[in-house]
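To begin, one chain is listed below as structure tokens, in the form predicted alone.
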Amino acid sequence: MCQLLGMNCNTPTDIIFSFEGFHRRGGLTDHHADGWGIAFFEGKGCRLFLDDKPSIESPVAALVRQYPIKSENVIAHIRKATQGVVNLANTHPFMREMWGQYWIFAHNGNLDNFAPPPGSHYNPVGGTDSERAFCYILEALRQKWSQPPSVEELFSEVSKLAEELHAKGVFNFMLSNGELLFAHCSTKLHYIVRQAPFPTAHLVDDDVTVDFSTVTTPRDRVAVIATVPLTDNEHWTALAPGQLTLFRDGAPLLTATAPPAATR
């Protein structure tokens, strides 16, 4: 399966520490070597970096590691291909426009026999089940609302769509419009919220430690979401299978958990 990484903050923050460990999972500390990508929201804009090379040997990853881009919402993905060939068109995260906003999506898992009909607004460019799922979600939201709904209405609808797709296979995903970050767990996903008093953190994938109290202010709050915890000396919270959590301003805002498949 692929690896997911997300960050949601209440103030623009760089992700260099987390990415230093995360990028090593693309061919060094793990076997995910079929491409990678990362998206940084900056205001209404979005920087999207993609490469179909393993992240551990990607020159683009080397650039990101040296470039302290500050963002309030980040989604990154390391691919282990299950559907679709290894190329840029099939590399996550995927980006589309809806309601005058950029939307970013990345998926870890596999949806069996998922072939929705062509949409009126959104259709996949590549050949992955992941991009088909992204287009399916956006198409459903766009058909329901022509303008952005309330956060609560949007969360309720995304929760229904996540439950529907979760029933078709493994569907861990992250979705963001630059203000909100949705994280859905099908099999494995963890998060941590860092805020004052800030800890010292040590990476699992490399012998690197950072004292966050030296690079933050007391008002900062940062939520980091990852398939597998990135540090070995902090407490990460595991999302339950079927759980959808919405993050805003560096903290969980709304949560819903679908009932187990056997009781539906």
Contents of the next structure:
2 protein chains.
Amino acid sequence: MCQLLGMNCNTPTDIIFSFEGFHRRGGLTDHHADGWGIAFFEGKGCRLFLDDKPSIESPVAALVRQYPIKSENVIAHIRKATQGVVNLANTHPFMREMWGQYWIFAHNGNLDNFAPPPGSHYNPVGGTDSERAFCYILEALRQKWSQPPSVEELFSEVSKLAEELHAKGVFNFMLSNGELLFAHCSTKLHYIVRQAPFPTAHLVDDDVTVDFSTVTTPRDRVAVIATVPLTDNEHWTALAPGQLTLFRDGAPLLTATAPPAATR
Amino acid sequence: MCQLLGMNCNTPTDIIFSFEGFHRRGGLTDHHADGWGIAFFEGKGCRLFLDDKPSIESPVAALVRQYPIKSENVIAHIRKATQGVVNLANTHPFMREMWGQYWIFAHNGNLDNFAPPPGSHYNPVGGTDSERAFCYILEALRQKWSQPPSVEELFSEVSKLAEELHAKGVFNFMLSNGELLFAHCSTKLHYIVRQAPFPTAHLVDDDVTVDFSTVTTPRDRVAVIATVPLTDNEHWTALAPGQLTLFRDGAPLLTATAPPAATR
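With the form predicted alone done, generate the form predicted in complex with a further copy of the same chain in the same format.
Every component of the complex follows; first up is the chain already shown.
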């Protein structure tokens, strides 16, 4: 399956350290070599870099590693294709506009036989279950609200939709509108919140260490979410299967956990 | 005002030569230094590179200059801000999904007092007249058809919408879904079709020459559309004010020209 990486911060932060380890999983330290992508929100705007080459040999990944784009919300994905051929239209993350906001989505997992009817507002371009799920979620939210609801109402509805899709297969995902970042665990997802006093962190995938205290201010707070922990000397928190956590300003804000399927 | 560049081909082609001259207009040979962007369709997928730095000093432009992305449809834009601050959300081209296809739009001009009501399907994220116009066009097309119409029906409707917006100000634009490329001239737009026997071309903005016969096959056909001709030893065709031309497979397919405003 694929690898997910997300970052949610209270101040624009670059993701170079985390991406340094993460991109190695696309063909070097792991076998997720069917393309990759990364989305950076900057204010209301969003940059989406996609490449159907493995991230370890992608010129676009080389750019991202060298260009310190500062962002409050980032979602990255390295693909191991389960449904849909390897091409650009099937490369995550996916982007759509809803309520005058860009929304970004990436999925790690597999939904069997998930073929929702065509949406009135959102339809997939490629052939993945992931993009179908993204369009299904946005369609449901947009049908319910023509303007953005409160964060609590939105969380409640995304939670219901996540539970519904989690019941159809494996559905780890991240979803962001540039302010909020939803992270849903179906099988495997971890996060860490870094804040003062900042640690020195060491990558799992490469022998690289960074002392965050030298590149931060005392008020900075950064949540990093990843399929598998990226560092080997920090404590990462595992999300439980069925858990949806909403991050804002670099910290968890709301959490809900669906009951295991057997008890439903 | 801004600079537009488009390419429509019958076979995936890289735009490195044209982009070499074009990107210099973003801060070096011209003063369009308020960000830039380029969209490459690859099949149904689309890569959209945006940067709010001037293209002449942009690391993303350096990538695009070095990475020969082969595409059948490209739209690029260098911005000189007229409405909307300089930030990523206001950087062209803009992207939306309609009918399960990505649509890309870039605009050179200025529409005064253009404030359409919120769309049911499409709404702007940033603060430009350009993105409002894009959403207005897509909203009208999507309200009229829930599935893609014929090329002739689509052309006729885009032509009406272009004429309507052209009457509100300056409205040079390009619009593509990865197969079709619409180019509308309000004040200034030129194109050239390159096909066998291929010429040797020399850039206006830099002392660079390329012999296309060495990098093409006899059946290749490429239309390049630009605000101002990019080469100084080829014959570029000027579009007339009010002219909309639809390109497909590297050649003009349909053309319509609105009557001058005074005769309407």
